[in-house]
Each structure stands twice: as structure tokens, then as C-alpha cells.
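Consider the single chain below, provided in C-alpha cells and representing the form predicted on its own.
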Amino acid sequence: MSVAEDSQAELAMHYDRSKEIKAFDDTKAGVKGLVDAGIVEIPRMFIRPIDELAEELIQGKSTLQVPVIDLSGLEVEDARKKIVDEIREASEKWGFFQLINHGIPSSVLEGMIDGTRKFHEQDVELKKEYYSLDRTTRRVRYHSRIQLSQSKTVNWRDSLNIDWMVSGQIEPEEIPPVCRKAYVEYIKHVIKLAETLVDLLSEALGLKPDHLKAMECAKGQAMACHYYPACPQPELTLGVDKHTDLSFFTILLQDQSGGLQIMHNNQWVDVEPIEQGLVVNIGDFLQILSNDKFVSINHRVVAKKVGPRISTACFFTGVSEPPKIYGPIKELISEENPPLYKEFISSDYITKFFSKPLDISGLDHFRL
């Protein structure tokens, strides 16, 4: 046994994990709190496991780029059909993309980011009143931490998740003052996007540009407005684990500190931002309709010294209420291409998401 194993295991053994986190869930004041106190070191909870740290040290990392997709000409026939052609193989080789010119205006885009900052970096007293873990009651709601009991570390992030899966909308008095008016002009443009997308998505498939609306896939929406603070040992935790993302579709807004990163070929890819992009991802719920397809990818966020980085994710996810059945698309499947999953209620996959490990795809449920 090393060194670092033995001082890990000698650890271990007078570490009390859920006592150090309910005295952090207890301040309410997240992980800024940590860095606003002035720690130098992270607090056990959030250091990762030492073989996961060391298999880390020998993955390699490529410098291949993230599809860039151009929306400007989308009216115009042949622009439309190369636009499409893109998408497709964007959504079946890397199950990311980015999108320029989208039409969602830059002040809009800018507002998002200064809001989200706004939140978070608001008097904590102001934050402790949207502080919940509680993801069935509360639409809207302030935490630190996702699957927590079944992870093994806590990741390096503060999250305001705002959430209109059920009723299909969210009033604005419900979203806090500070970023209220952002986020109801982001989320109006946001949508308006998500409905050109899935038109274009279902082309991209052989499919009529209305199949997937028809299906109402953009309905269902939630939103996560993402801050990494500076951390002081970013090497032993991430921002966020890897994982797939529970949804149709992603669209991800993300300021120019970089950090996410997703899997290629093996090999983890930088993300890098594009001033004014957009980030759009495969979610679980759009590989099973189009029967593997198109690709759902493990994609993670890292920890870095400088801070904060931020982000917001709008969810794409479906009908909840009432239940609606999902699965492969008929027109996809022949004797040929059986169909590899079984039918799906969103909420049953919702719930069975979260009731496992972050980094386990939540696939392999309804896999046939």
C-alpha cells in the first residue's frame, strides 16, 4: 500500500461522511460559503476516490473540437438541408454540438450569465430562503448537491434549479428578484429555439420536421443555473461528475471560463466557448426514440483554480402529467434494426435517475 492509500485509509476510518454533510447543508451557504470563509483545502466530502484520481492521470485528454453549427440561412433551402445534414452527424458521432447564430440576442445571453452571478453572489441570507433538496415539491430551488446519498463525492458547484416539467410553466414571481427579469426573457427565446431544433432534429432522423413535436418532445422544460467558485485544489474534485443528461435534449449556456468537457473516442474533449454559442446535447430520452441513433454522451465539468465559472442547462423533457408513453420511434425500426429499449413514462425515468450514482447511465434501466 502507498503512502497516499495508507494516509486515505488511516482517513477513512475516523471520517464521520454524514455528519460533515449535514454541517454543510446546515450553513446553507454552498460551496461559495467554503471559499467566502477562506478554506485552503477542500473538505473531505468533496475529494474524489484515490484509484479514480489516479486512472485520471493516465487518461488522455484530445484536442479534437466539438461540432460548430452555423443556423444563419435556415429559411433557405439548400442552407437548411446542409444545417440538417450537420446535425445529424454531430448527433450520431459526438451527441454534441454548438450552435452560432441562433437568433437568441447577445444582451439576452448576457443578462442569463449576470443573473445567475447575481443569484449566487447575493447577501446568503437573501439565497437561504430558495435552499432545498426537496426536487418533488419545490419548482424552484437553491442546493449544492444531486444525488448525494448515492454519489461518493460532492461535487464543486452551487445550482438554482427552476423547474416546469409538470405544469408547463413557471409564474416570474416564483423566480427570484435579483435574476427574474433575465431569466423570463432568456426562457422565452430559449423555447422559441428548442422548437426550431426539434423540427430540425427530426429531419436530421428521416423523419417529417413536425414527428418530434408532434411527440412533444420540447415540452417539459427545467432549467439549472450553474456557479463553480475558484476552487483552491481543483486536481482532487470536479465541478461535476460525468454523466448523461436525463432529457430529449440540452440547450447550455455557458460563459467563457471553460471547463466542460465531454467523452470522445475515449478520450475527454474540451468544450470550448464560443462567444455568444450555444452548447446542445442528446439526452438519454432522444437515443432510445431514435433506437441508439443518435447518442447520449458522458460529459463532466472540472474544478479550476480561477472563478467562477458559470452556466445555465435548460432540460428538454417531455410530457410528465399526464403520464405519456415514449420508445422507439416505429418508423426507425425494422427486422433489421429491432428495437433496443423499452417504452418509458418520463417520471418513471426521472425517478430511477435519481435514485442512482450520477455517473451510472440511467440506460441501462430500459435497455432491452
Second form
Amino acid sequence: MSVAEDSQAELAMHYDRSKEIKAFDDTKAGVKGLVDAGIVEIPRMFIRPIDELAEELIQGKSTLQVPVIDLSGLEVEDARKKIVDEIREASEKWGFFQLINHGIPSSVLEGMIDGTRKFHEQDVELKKEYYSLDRTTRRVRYHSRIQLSQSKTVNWRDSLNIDWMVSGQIEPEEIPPVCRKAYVEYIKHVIKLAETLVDLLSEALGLKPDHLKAMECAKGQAMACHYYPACPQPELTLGVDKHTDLSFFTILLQDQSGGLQIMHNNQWVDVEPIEQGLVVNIGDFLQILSNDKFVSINHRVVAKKVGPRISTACFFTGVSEPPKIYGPIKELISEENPPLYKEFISSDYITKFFSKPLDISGLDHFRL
Ligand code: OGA
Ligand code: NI
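What I would like now is the form predicted together with N-oxalylglycine, since the data block earlier showed the form predicted on its own; can you produce it?
Okay, now the whole complex, with that chain kicking things off.
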């Protein structure tokens, strides 16, 4: 053993990771609680493995721009055709695009960001009652870690999850009072936008406009309302690890802070915030349904010295009750283009997704 290995092993002996994580969970105050307590060095559980940190230093950064698509004129035939072409190209090459003139009023977007800030910044005692890591029984829960036991590090963020994909429509009363009104308003608008978007995605795949809607792809929503506090040592951790989304597609609202990056041609590309814009990305399910024509791309959020950064991801995951079978769409496969994935029911995919580390894609488990 080298001296370095020796001291690493010794350090490991004195470091009880699960104890550190448990103590953190017990505070129920999240990452924000650490910042409020005035820490200047981040606890070890947030520090990325040394090989990842080293890789980061040699990784190039791209200055390319994620495609921006203007939805105005959607009712006019020529404009619609152009929009569908842009969505096709972006979904094939990038797996991500930004939407402008999408029809959700700016007051609704601002209300959503503000509601999320209010939830996370309210009195800890009020927030605590929502703290839970139990995805299966709590439809509304606040937490700082997703699938922790297997993750190498904990991410520098807190999230409020509102999850109605498992058991149908959520009652507004279940949403925390500080953000209830703003969330109900946003949800109403975002579902309407999703219904427009599935039609456009169907057309972009060369299918009838209602094909994906008939498969209930715009149903089954889950919302994650993230709060990324300022971080005293941002270079050592991440806001969220790289991952692909468990959804058909995701609509993301981000504030103007920046920090979201996507992997494109082996380089990280910043998704620059656009005032009143929304980010859309293709999730794993649509990559499977489209038989790899559309791509579910790795993305992450870097930590920053300044904060908080606030964002809301709305995942459209389809129905799981009663179980529905999804797989590559028949119209999109042929002898020359055989199916690349097995059929699946979404609850199986969800179980698989949560039993792996976030940075490993779930797609390979279903690839033929
Ligand atoms: C997610 C996600 C990005 C962000 O919730 O899946 O990728 O900007 N969020 O918060
Ligand atoms: Ni994501």
C-alpha cells in the first residue's frame, strides 16, 4: 500500500458515512439548514469521488446553444410545420429544447418560482412535517436525497416532490399551504401545454397528431420543486448528479441563476435561462417508444457560490394504474428498423430506476 492509499484507508476507517447521512436526515432541515448554520466547508457526504473531480478538470466546455423554439403561430399551417420540424431536429440531436411564447403567463411562472422559494424558506418547524424519504406512501414530500443508499454522494439541493403518477389526481389540500395557490395555477397551465406538446411530438415522429395522447403519454404527472442553496465549495459537489429523466418528457421551469448543463457531443453545454422560457427534454420512455429516434440525454446541475437557484421539473410519466404496456411504437419499427427495447409497464421501469444510482441510465435494462 502506498502512503496515499494508507492514509485514505485510515480516513475511511474513521469515517462513518451512514452515520453522517443519518444525522443530516434527522435535522429535517435539508441542505438549506447547513447553509443557515453558517458552514464554510461542506460535509464529506457531499464531496464527489476524487476520480470524478479529476475528470472534471480535463472535461471541455462547449459554447453551443440548446435550440430555442418559438411556439407562436401554432394554429397557422406553415408555422406549425416549421415548429414540428424544429422539435424533430432538437429531439433527435439534442434531446432538449427551450420553448418561448408557450402561452403560460409570466405571472404564473413567477408565482411558481416564488411559491417554491416560500416553501423552502418557511419556518423549519413547518417544513419538517413534510420531510420524508418514502416515495411509495407519501405523495407530497420534502427531502434532500433521492436514492441514497447507492449514490456515491449526496447532492447540494432540497426538493419538494408532488407526485400524482401513482394514484391519480392529487387534491389541492395536500399541497403545502404556502405554495398551494401558485402550484394549482401552474399545474393547470403546464398540463395544457403538455397536451399541445404531445401532439407536436407525435407529428415530429411522423405519427398522427393524437397518437401519443391516445397512449396517455401526457398523463401521470410528478412535480419536483427544487431549491439549490448557495454552496461554499461548489467545485467539490453538484446540485444534482448527471442523469436522464424517468418520463416521456419533462417540462422544466428555471429561474435566471443558471447551472443546468446537458451532455452534447461529449461536452457539457449550459442551458442558458431565458426570461419566461421553459426547458423541455425527452425522457427515457419516449426514447424507447421512438426506438432511439428521440434521445433521453444526460443532464446535471452544477453547484454555485451564489444562490439559491430555484427550478421546477414536471415529469409526464403516463399511467401506471391499471398497468399499461409501453414499448417501441409499431408504426416506427420495420424489418430494417427492428425494435431495440422490450415492452414494459411503467411501474417496473420506476422500480428499476430507483434501485440504481442516479448517474447510471435505466435504459440498458430494457434494451434487447
Ligand atoms: C430533474 C432535473 C434540473 C434542474 O429534476 O430531473 O434535471 O434544473 N432538474 O433543476
Ligand atoms: Ni432531470
